[in-house]
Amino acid sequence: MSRPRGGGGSIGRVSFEPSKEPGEVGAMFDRVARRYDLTNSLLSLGQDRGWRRATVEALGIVPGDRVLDVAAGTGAVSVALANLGAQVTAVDLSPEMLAQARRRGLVGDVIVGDAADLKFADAAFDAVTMSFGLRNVADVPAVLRELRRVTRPGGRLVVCEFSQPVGAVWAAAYRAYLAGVLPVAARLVSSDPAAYTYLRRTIKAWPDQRNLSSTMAHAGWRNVRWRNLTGGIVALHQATNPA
């Protein structure tokens, strides 16, 4: 695990552009929902399953835990959490993605909603998670504060998100992949290749691990740390809500 060190990027200098209006983002994911899981598995060379498995393990679920899965998508994380005995509430902007989650077998609370305006009471959940969704919100610090609001004191947050590869070899390979392989593969397998142009732009604009950790700390989260997955292409950020 790594922790933010002194001198890390300040919140004022972190750029989260390009950002999107929630209705526009939801509509985009509606268009890709039908082939979303297949496309992601192919584009990630099967790595996406390991990333989500790491997310579930990092939450440290105890049966009966109340867990909020924001940007739940097709429900891969939600279903895994429910199988561990968690009481899962799944929220996503896209009704079509949540329909796929239902087909996957997700039961319980499945809600169309916005991460920036969660319709839950303060301290309603023991744990909150967000996989590959924080990058799509317009105001990242505000969403992190909203996630903290609905997490009980001492509760935990796990964010799994694309990040910045560590080391010259990983970085060069990833740049080549984003520029060359991803657009071609998306045209072949996705139901909306333009959505993966958006994906490439948001990944390139996203801050590195230390800057995101700093932003989480500014939003009031404590014990912020991260773990790189697949050479830093994805990073798993963990934090707790102070008591």
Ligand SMILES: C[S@@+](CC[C@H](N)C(=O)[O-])C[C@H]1O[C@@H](n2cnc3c(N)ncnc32)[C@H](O)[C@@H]1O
Contents of the next structure:
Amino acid sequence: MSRPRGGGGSIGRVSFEPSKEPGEVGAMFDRVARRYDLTNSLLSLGQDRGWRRATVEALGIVPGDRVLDVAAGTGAVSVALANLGAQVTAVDLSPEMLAQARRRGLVGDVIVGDAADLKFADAAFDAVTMSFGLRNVADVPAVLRELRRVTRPGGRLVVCEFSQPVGAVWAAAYRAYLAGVLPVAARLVSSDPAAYTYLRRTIKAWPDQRNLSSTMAHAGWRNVRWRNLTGGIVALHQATNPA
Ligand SMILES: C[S@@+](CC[C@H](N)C(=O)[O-])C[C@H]1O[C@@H](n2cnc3c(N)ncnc32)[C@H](O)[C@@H]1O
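Mind pulling up the form predicted together with this ligand next to the form predicted on its own we just looked at?
Up next: the whole complex, starting with the chain shown before.
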């Protein structure tokens, strides 16, 4: 597995952008895996189910579709796709997250691997998806190109990720939540509260809907569009691999 360097680090005691070095990211998710689903539901106030449901619907699955779920984590999206008749391949850096996915009932191809270096042939999939994974990679344009390489011409991409809330009220409420509620709640329920400092920092540094669309288009995806969920706290980006 390749190990591209992340941009994060620290000088003395002043830390800047969080590290996205795959070894460190995978180890962090290994630590939170056992309580990930519960923590997620609590911290998102139950919104996470709707976000993943929207992701699955946007993929427009036809039984037999070959679908790659990258950064599949504990497999919530993968299992829903398999239940619709898709042939799902789940890839994630963290063996412990994937162990939870197997416990959830995910069978078939469950592979430890890096989004930046997928071990699949060109055009191997009808659709690819990443939910809450793209924000964690060190080189977003390179991963978007790698996703396109493994998607057949005419195939689809769906990315579900935190984004920028629209409107002053949503934005203010979200800022207060990230600064005040999230750290306290994470201390109470997570097995690794530091992981939720990472979450907050990566959300803050993440591009808005329009900028992510433009990065996707630069990576060669076409017909890029997005839909806001929960007032833009999350956005669903969709695109097509040109034929
Ligand atoms: C926030 S979790 C999301 C999991 C799942 N997709 C979901 O919606 O719940 C992020 C996942 O991305 C994985 N991940 C982070 N960087 C990755 C990379 N470069 N390649 C593959 N997986 C990665 C982590 O191990 C973790 O399981």
